[in-house]
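Next up is one chain by itself, shown in structure tokens, the form predicted on its own.
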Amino acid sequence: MLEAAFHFPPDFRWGVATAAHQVEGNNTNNQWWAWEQNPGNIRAGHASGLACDWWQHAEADFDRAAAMGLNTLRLSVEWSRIEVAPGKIDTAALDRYREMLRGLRERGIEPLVTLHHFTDPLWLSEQGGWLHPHITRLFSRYVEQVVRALGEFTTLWCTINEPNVYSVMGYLRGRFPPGEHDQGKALRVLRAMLKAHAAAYRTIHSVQPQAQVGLAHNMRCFDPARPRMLDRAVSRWQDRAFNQTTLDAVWRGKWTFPLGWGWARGLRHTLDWIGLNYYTRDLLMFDRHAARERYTRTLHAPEAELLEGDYGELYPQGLYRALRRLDRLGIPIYVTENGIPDADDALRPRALILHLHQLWRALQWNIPVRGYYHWTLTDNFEWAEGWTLRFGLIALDEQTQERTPRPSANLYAAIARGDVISPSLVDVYAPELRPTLYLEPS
């Protein structure tokens, strides 16, 4: 029998991803805390509530991560706490976010400091959110501010999180604040937030001359269901419109369909790094009767394993596709997210490894991927599914706020303390992965 390990570099980061309105708790002064109040928004009837209790507790958390093992986490910044009216800054808020990313170094973590995952100031959405006429200039008003503070204790930066999913989910969806269907809206947004994201780029570096600033890009598979050409014509506009649209405006410096054409002037290479979100993939399937999903259907593979809460088809060769694709831009990658919700932990021990040794595959094409941060530590509150869905390593009880590790955050630990996937590992969490990782010779 093979007894093939497969290593990863001794400086390899390993992580885990959060985000502030998901961990932090009471964040009321933002729109998806007034989203919640509203019945039929969220799942269940859900809400965020106390969260993970992060703002007052966060060290316990980072306490867990340093137990396992981990050397960097993503955490973003809630920035309705720390401008809490046009101008008006809470230096009380900074403090506190001062005094996190101190205990992380403190505890030999290193922090990637998101300046907006999702969330929106009241007093921002109530003026139009990202379609204001000076966004570009309010959100570098407030990274200015955050850098400033902060800085002292990073020099890693991800301007925003996902502006392809936020738009798409909405204003095209209406899954998310403000709820609307409005493909042109949509188009706006997603250029506002990246012109947003390169003014972010040079007002970080203008502060912190040494920052290393990048981008989460959330990348799905779109592969057609069918060998036709119209399967394949909606798989390639739906992978152009969410992948490639984004990509092209802030390393090429272009405007591609559909977000026009032309010069996207100021946006080439506003990257010193790349970020991967990567979940799962869809299989299209042309529909001339489906007018409203862009005559678009929406299937899974026939043999697939298919993720709690409808979330998708278990893919984890999509992981190292999207890496290899994003090797084209020539600079560090960070994977930023990558998980799945699994609440009894039967699927994820499996898929972790799976991934794991895509990412692994990518590394020996020498394809520069930094460091992994698995979504992450907690289980928290996933946004539109509020609770329903489960991705922690770790399960908590929103209500009690107790915590039990799953065997999930043993394996990670130990791949995390070894840089390795070692055969023992996957006889003691995934046996059945044997025949897949370790091919006898014919």
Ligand code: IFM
Contents of the next structure:
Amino acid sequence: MLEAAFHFPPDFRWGVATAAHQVEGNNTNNQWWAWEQNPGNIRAGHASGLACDWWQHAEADFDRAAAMGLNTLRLSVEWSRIEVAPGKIDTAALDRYREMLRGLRERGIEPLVTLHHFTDPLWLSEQGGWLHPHITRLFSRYVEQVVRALGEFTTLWCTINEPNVYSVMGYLRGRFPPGEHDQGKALRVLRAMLKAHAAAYRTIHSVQPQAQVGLAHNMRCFDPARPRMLDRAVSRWQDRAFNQTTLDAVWRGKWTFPLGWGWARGLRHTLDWIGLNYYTRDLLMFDRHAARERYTRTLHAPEAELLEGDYGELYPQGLYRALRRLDRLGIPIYVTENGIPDADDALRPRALILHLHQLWRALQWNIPVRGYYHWTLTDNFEWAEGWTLRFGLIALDEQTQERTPRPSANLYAAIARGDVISPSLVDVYAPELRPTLYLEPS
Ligand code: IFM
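Compare with the form predicted on its own: the form predicted together with this ligand:
And the full complex, kicking off with our chain again.
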């Protein structure tokens, strides 16, 4: 029988991605903790609580990542722990992060450090958060402290995670704090985050000239539900607003619709690499009755496999499409997040193989994808969805902190160790994919 295998480059970075508030536990000094105190804000009245207890015991999960053969791990540092009041730095918190990064290095794992992942110190959100008139300066001041303290252990920095999601969910959809429904504010917040990203880019390079600085951008596929002009128009609008305008600002140095018009001074080429967070796609339909939803209705393809908790379609081709699009930037790309919610691990092994196969396709076109960070290592606090969505390769009982690896953990470990998706792995973990992935010529 013919045997083919999908190989990845030997220096490919295999990792998992996490974020401080979702894993550390007891992050009581940020706006999310305050938001969680109102049970109506989070599904099932959940709260982050002890999360995965990383503030005390991250190293036990680092051991698990190392045992899986991973060579990189994306984590974020928590602004509210580090700068406990305006200008007041908690050096003990920075020491704990130093200890964590040293721990990763000792295990042969390169840290990718995100400086902002959805959470703001309470003192900042009480002063308007990202609408604060001096937010760029405040963010850079904090970033400088972090890079000075942690630069010994990494050169790989992500300034801000998903500015588009932060602004849409917090200021347009009202699902994240501060729970607003104001398009004007959402656009102002996004602009502020992109400006702050550019300033942080410069700050990091001034402290650490050899730094590699990027931004994690959430890209979603938006396709017209029907081949009709108005469905195409709403899909294009959504794509522009959610996917493109961020890239135009931080790469082309232009504010484009709906963020504004004209030069984005100082934002051009403020990326050494771009991070792609990819999860799913939407089919969009024009609906003249849906004025509040910008005349758009979201559907799923009738044949699509749907993810748990209404998270969207399983649509691995979207990863390839997004990578092709990012290739135009001509800089290295990391897939900084990708995964699915799947408590029973019924779909994850197949989804993992299919997404990595799409990444492999991109590599065949010489698209410079340097690494892949699976979201995520252990189940963690999924923001407005609380603990109802389980993204972990490892299941977590958040009451007892007991961890149980899911089959996908072994699959991912085998792929990472061998830099290959082999037919035997497919046979074990997702035999139904054999005919589609390994079509034998007759
Ligand atoms: O858990 C989140 C993460 O914080 C940001 N990107 C999407 C993930 C899954 O929803």
